[in-house]
Each structure stands twice: as structure tokens, then as C-alpha cells.
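Single chain ahead, written as C-alpha cells, the form predicted on its own.
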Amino acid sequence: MPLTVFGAPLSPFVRKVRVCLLEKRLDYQLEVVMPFTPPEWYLQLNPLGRIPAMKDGELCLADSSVICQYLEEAYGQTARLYGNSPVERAQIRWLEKYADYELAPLTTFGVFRNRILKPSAGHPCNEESVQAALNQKLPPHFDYLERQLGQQPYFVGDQLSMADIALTSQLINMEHGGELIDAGRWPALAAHFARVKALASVESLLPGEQRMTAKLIEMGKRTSQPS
């Protein structure tokens, strides 16, 4: 029986789990559950109502980091995404947490939500909040990540890890919202973003996401037109 992931494709947390599964070459199916208004049955899987959740047989799990770490431990014969030593595992978990807790409020809930989701639902974009995220709040985070990356192709060790996947998942939402990393200011981070985006696992998801984003933008244009 394939694994089942519950969530919406444009969620960076759902994307993180899907890329993890693809890198590990584990079969799964996606059952779309929208955030904010999940069906009652979903609350039996995750009483918080957040996405993603996952079922593996009779086991139900919620939270993207919990899910990915479970996959790492339960499917030990697959590609390793949490490093090869206690030090690497600690560094990867720190950067994964950094992406989820520090970048997400700005890239996803700041830029993407204001530029894409709110207009599609008939609500105005708070462009002041977007500009504050881009010009004031995100640059110190990008400075930190640029230093952490240095001249390495990946954040931890010499291979792809969940640190790279988690950080890129958040930056993809910023790109969906019309913004890219300034390669002149953060060249290593911009190159890393392009490198991870070019992975077959990530590339396989992006066309569908881009179509969804285009539809949401079109919906936003229609709702903003006077009747």
C-alpha cells in the first residue's frame, strides 16, 4: 500500500515532504486537503487541522519535520537526507527548523500569501507587509544563510539533505509570489536555490505548481475588477 500524503501542493511543507519521498524513491499518493478549512475527517488525523499529514498503513503522522524524520528512520535503505553523523544530523535539523520557523512567516505567509492567496480570495494584498519582508526582515536571514553555505554546494556535508530541501521549499513560495533572491547580493544562496530547483524531484512538481499559481493570479485579477 503506498504512503498517502494529505495537503495542498502549493504548501512549502507539503512540498518538503513530497521532495523527501521522491528523493527516497518511495511511492506515495497525494490527497488534496486545503488548509484553514479542512474537512472534519481530516481533524481525526491531525486535530490541529494543519497540513501536511501522512498515513503509512495504520500509522498517522502530522508535521512535515516529524514525517520526514520518520521516513528517514523507517526506510533506512533509501537515500539518506539527515546526514551521516550526529553533528550533521543536528546541523540539518537546525536549518530545517530555521526554514520552517524563520523563513516561512516571510516567504510564504508574507510574500506568497499577500501576493497570491489573498487576492484570489477577494482580499487586498498588503504590499507594505511584502516590502517589509523583502527589504527589512529577509535580508538578515539571507546574510546568515550565505555565510553558512560558504562555497559549498550544499548546506551540510557534500550531499543533498533536508536542510537544502526545507530552505528551497520556502524560497519557491517566494518565487511564486514574484520575488527572487538577489544573486548580486547573495550569490552562493542564489546558486544553491537554482541547483536544488534543478533536481528531478523538484522539477517534477514545479509545472503543476506554476499552473495553479497562474490560475490563482487570474482569479485575483477577476475579483479585483469592479462589477
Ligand SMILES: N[C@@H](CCC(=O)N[C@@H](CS)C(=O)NCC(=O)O)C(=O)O
Contents of the next structure:
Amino acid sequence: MPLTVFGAPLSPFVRKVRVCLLEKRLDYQLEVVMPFTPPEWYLQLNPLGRIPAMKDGELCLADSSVICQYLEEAYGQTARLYGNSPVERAQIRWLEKYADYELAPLTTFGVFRNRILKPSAGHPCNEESVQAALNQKLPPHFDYLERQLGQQPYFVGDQLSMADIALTSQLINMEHGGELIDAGRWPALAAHFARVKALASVESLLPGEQRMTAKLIEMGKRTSQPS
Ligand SMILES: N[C@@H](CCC(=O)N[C@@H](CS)C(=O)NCC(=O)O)C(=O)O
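Can I have the other form now, the form predicted in complex with this ligand, not the form predicted on its own?
Up next: the whole complex, starting with the chain shown before.
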């Protein structure tokens, strides 16, 4: 039975899991569950109501990191995404956590939510909060990540890991929200973003996401027009 991922494609956490599955060449199906108003049955899978969740046979898991770490251990013959030593695993988990808990509140719940989700639901974008994220809160994080990356192609070791996937996943939501990393100020990070986005796994998801984002932008324009 194939694995089932529950969630919506524009969530950075769902994208993380999908890219992990694609890199590991594991078959899966996506069952769309929208966040914030999940159906009652979904609370059986994740009592917090957040996406993603995943089923593997009878096993049900929630939280993107828990899911990806399970896939790494349960499907040991597939591409390794959590490094090759305790040191690498710790570094990868740190950067994954950094992406999910430090970047997400700014890139996804700041820029993307304000610019795309709120207008599509008839609520105004708080552009002041977007500008604060872009100009004050994100730059120190980008400085740190630029230093961590140095001249390496990937954040940890010399191969793709969940650190690269989690960080890129957040930056994709920022891009859907109309903002790119400034390549003049953070050249290594901007090049890394382009490199990871060009992976076949990531590339295969982006056109669908871009179409959905364009639709949401159109909805936002319609709801903001006076009737
Ligand atoms: N740490 C969780 C975060 C999941 C998360 O916050 N998902 C958002 C969508 S991007 C959500 O479901 N929000 C709905 C809510 O908080 O009620 C993970 O990595 O899976």
C-alpha cells in the first residue's frame, strides 16, 4: 500500500515531506487537507489539526520532521537525507529545526500568509509586518545561514540533506509571496536556493504550486474590489 500524505501543497511542511519522499523514490499519494479548517476525521490523525500527517499502513504520524525521520529509519535502503554520522545528523536536525521554527514564522506566516493567504480570504495584507520581516527580522538569520554554508554546495557534508530541503522549503513560500533572497547581500544562500530548487524533486512540484498561488492572488484581487 502506498504511503499517504495529508495536507496542502503550499504548506512548506508538506513540501518538505513530499521532497523527502521524492528524493527517496518512495511512492505516495497526497490527500488534500486544508489547514485551519480541517475536517473532523483529520483530528484523529493529528489532534492539533496541523498539516502534514502521514499514514504508512496502520501507522499514523504527524509533524514534518517526525515523518521525515521515520522515513529515513524505516526505509533505510533509500537515499540518506540525515547524514552519515552522529555529528552530521545533529547538524542537519539543528538546521531543519532552525528552518521550521525560526524562518517559518517570517517567510511563511509573515510574508506568504500576509501577501497571499489573507487577501485571498478577504483580509488585508499587513504590509508593515511583511516589511519588518524582510528588513529587520530575516537579515540576521540570512547572515547566520550564509556563514554556515560558506563555500559548500550543501549545508552539511557534501550531499543534499533535510537541512537543505527544510530551508529551501521556507524560502519557496517567501518567493510565492513575491520576495527573493538578495543575491548581492547573501550570494552563497541565493546560489544554494537556486541549486536546490533545480533538483528534479523540487522542480516537479513547483509549477502546480505556482498555478495555485496565481489563483489565490486572483481571488485576493477580486475580494478587494468594491462591489
Ligand atoms: N511543526 C509542524 C508545523 C505544521 C504547521 O504549522 N502547519 C500549518 C500549515 S503550513 C498548519 O497546519 N496550521 C494550522 C494550524 O496551526 O491550526 C510540522 O513541521 O509539521
